[in-house]
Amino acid sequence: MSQYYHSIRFDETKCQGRMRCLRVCPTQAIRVRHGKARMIEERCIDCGECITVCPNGAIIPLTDPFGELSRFRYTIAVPSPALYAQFGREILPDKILAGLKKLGFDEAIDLAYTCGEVSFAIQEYLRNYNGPRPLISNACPTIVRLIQVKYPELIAHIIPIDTPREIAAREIKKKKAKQLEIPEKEIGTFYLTPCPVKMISIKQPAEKGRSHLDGALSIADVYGPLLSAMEGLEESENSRRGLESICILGIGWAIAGGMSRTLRLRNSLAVAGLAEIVKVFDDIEKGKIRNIDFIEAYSCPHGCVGGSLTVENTYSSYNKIVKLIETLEYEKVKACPDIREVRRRYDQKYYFIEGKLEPRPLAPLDEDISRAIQKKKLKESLYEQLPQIDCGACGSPSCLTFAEDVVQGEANLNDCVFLWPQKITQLAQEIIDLVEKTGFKPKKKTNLKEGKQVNAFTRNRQTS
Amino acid sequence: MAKNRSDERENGLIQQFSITGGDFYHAGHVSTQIKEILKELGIDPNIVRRAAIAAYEAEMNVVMYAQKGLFTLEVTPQKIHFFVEDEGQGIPDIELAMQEGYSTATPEMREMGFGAGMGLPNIKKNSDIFKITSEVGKGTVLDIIIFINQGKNQ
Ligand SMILES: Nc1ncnc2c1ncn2[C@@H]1O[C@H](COP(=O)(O)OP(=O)(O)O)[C@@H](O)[C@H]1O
Ligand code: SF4
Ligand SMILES: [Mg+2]
């Protein structure tokens, strides 16, 4: 087995290469070659970019079949905020989590809850804090891979409170094995994913060895079987009812922005996409952010709500997360964590995250600095010849990263086409064979780019 | 923006870098290559943070107080070195400029969030050996030197 799992796993067989995803990915992390896309695994963070952009569906999200269920004798769903994000206000999460029943879990847990605990828990690390700020958010898992990767000198900056998925399921395991006097591992807690990144948090967390939670399941594969079992379920007597089941703290862990909100900072952030969040790390190294005390980042537009994995359209869900929290405060229902309750927790280390997060950076150019620097020296001489152009024929991503593929020996020159003047002739020669075998004679040699002639042309080919 | 020079030493890496006075737009773009070069060249993160700061903060100060400047990097296997050189009003007393706090930045840029009065100083705690010279009407020069700590860095 490889060092790294994935969440992501590239279909060879739909793959067409064409390179769609080898210049979304943040990290430089694809490269095609023979015609397929390949990942590099030590580069990939599992943002998932390029799932969507793949034209032929070749880029699968790995997260666990419901079947997994079976493995264990009892089973709990701890759903992620998003899925309350996918309903509103039409479908409260008292519903939710009964529907979830129905489904076949043997219980489900309310997440927002423990967000909210969390908030309240982070407010009371913020307060005595001294380190390097801004403090960053660490709900996010590409955003902890993004930082270990590429921001490497950002990890003192991480947040050590656990994320609220792991505290749950921690908790909900130890109080369920000893009311049901069956052993832990017998238990099975499953987290509802909007994204296929969390399923690498749970595999290979990237602090301890081993995560609370058993495996993931897609919130797009959930909605469909859900809503047909929440058809029969009825409706709470009154809303009223429904609202009080909602921890106003935690629903807005779902959306960009909600954390931050409860969390009454005076100076916080709220960061979503990738694009952003890495404008915004560069910003920190420089030092040019400096009041800044928190920054919730997320790398799906919108946040959560955003993941690849949900049903509902971004801007309604997060729409819906807004509204939800309105209609809170105005009915002024308070479902919240008692905060003397989290400051007693707290002192016990109850909310700390197991373990330590180690930085992961890329590996350099050379280990041994003197050649380092010589192979930066050929890799921006390479870059001077080439056309810089990022065709990306080559199979690398851009012309600087195919320059250094070249200098590692992971590439060969010859592979760049605008290397080989011949190449071209070559390519032009077989088109002109190509279009004399379909049998098309332009008039007039010299308008081929005149509509009509052009039209024949493509007719032509259709029909033959 | 960076333009390689065939350089004469054997072992160092030269890069240059033009910077344009009140361009805010493109302000920030030199120092965040010259991190991402640092970071290639597998240098530990800790001095890689130092240099960003400092090659921030003079890259900045050519942007505020100067028409044009040159920022040159070279690194070699023991040391980073900018040498920052620009065409503008200079300084006139450089020992009040080093003072934290001080600052002549607009009304305007510190709206933008500059002047803090810190940049000086901040290159100057961030690097192992700092130069300053200046003549005014004419242009700054900074010479910044940190040091690369092997031994960590393997
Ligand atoms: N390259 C430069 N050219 C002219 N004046 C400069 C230059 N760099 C700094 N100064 C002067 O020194 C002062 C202090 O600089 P610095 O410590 O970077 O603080 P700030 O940039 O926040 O003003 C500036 O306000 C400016 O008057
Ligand atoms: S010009 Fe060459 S090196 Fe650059 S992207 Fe195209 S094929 Fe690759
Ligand atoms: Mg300054």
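Predicted, not measured: the structure shown is a model, and the values here were computed from it. Positions refer to the first chain, counted from 1. Superpose the two forms; the largest set of C-alphas matching within 1.5 Å is the rigid core. First, how it differs from the form predicted alone.
For residue 313, a C-alpha deviation below 2 angstroms is recorded between these two forms after rigid-core alignment. The Cα position of residue 145 differs by less than 2 Å between these two forms after fitting on the rigid core. Once both forms are fitted on their core, a CA shift of 2 Å or more is seen for residue 364 between these two forms.
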The other form holds:
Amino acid sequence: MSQYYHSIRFDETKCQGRMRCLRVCPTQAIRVRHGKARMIEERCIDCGECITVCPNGAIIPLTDPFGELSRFRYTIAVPSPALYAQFGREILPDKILAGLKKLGFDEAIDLAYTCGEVSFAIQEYLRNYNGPRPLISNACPTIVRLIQVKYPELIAHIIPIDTPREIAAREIKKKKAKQLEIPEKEIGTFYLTPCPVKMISIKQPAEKGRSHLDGALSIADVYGPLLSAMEGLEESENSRRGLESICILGIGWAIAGGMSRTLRLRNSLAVAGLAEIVKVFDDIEKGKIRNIDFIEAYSCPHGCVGGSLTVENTYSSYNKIVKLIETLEYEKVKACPDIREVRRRYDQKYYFIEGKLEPRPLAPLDEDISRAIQKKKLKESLYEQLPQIDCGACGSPSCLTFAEDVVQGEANLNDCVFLWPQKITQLAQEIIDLVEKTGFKPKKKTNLKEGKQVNAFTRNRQTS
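Next up, can you give the form predicted alone of this protein, since the form predicted in complex with its partner chain came first?
Partners and other molecules have been left off, which leaves just the chain.
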């Protein structure tokens, strides 16, 4: 089995085994054994659902500390457009970018502009594409990993255009290395992320050897210092000028449906939240969704603004982005890339991912095929004995996974509480059969005080 990097860790000292994480995991990657939750690494897609439901804070997201910036001679902030939704409506992206420079970065780039470029590239790809539909966006690493693990036959549906954060980091490094006459390795690019899964796409990209980003900082960690840094900054000369710097195509990437709305894609679908995404992907597998060209899929509610590492209320953040898009549409602001230049670069494969996505299959029941077949039959037999109500009390997410865990030696059949009465009845019958077989007759004693015959055998069993 391959070794996988993960953006979360379990703190056993805080875990009380309440099983909420087990129930929300979309790939059944969590087990609770001996009162503590643990992860099955090959199954985990780092969606962060477990983080949001854990009542004890026992599941910790892993991002880089701010001190990582000191490793580089020149540092560049690459903020997710979701960062723009964390502040009041009067605080526009140009002020936020200025605040990041005051915070300690040598430069802060507006990722929304690159998002606009990639939007045009996706539009161009859709226009020329003749393969199986619908195509699925790859902006959310959780969605990519969900498909690799649970829906490998849908890999061909993932759009092969690279993500804006990777393209922006790649190009800014080349540009600054030339300008400053220093090696690219001395330039650090840091993504300001709304969720921990972006850390995975940096530390262990799904489709290539290495990322062009050097780390990820949590928006929640940056928020307080950034807010303080912006207090001393002057406002933009006027609101119109501040608006003119915003790419409407890019700002929509912060919310589910924003990309399709700003591109005016008529035959697209926006889905947010893993429970809904699983339903849609199940329907695609069954051939029920064939008339849709493009699906925007985000694991977080309402898109990136709903990430677990954001600060502002999800609904408020979503509303700010919607209102900003409406204002840009009303003002007819178009601070976006030249589509002719995008098409030229598109023809040169500038926007395409560098590698190829592969399935991430789960390990078989056994490496030996004959033993694997035997284990499969035993698993099916055990499953038939179980109540099949998927209560999770055994520490496995479903009766089927529990049967597999038993076969693999990761659980004991007695862990199922619904089998206890059956086991007790079976044990009692075995005792009766043993008594009858041996002809054993317990002695009787007279309890003089009570004046009753007492079965010594029964009395001893009760007090033992």
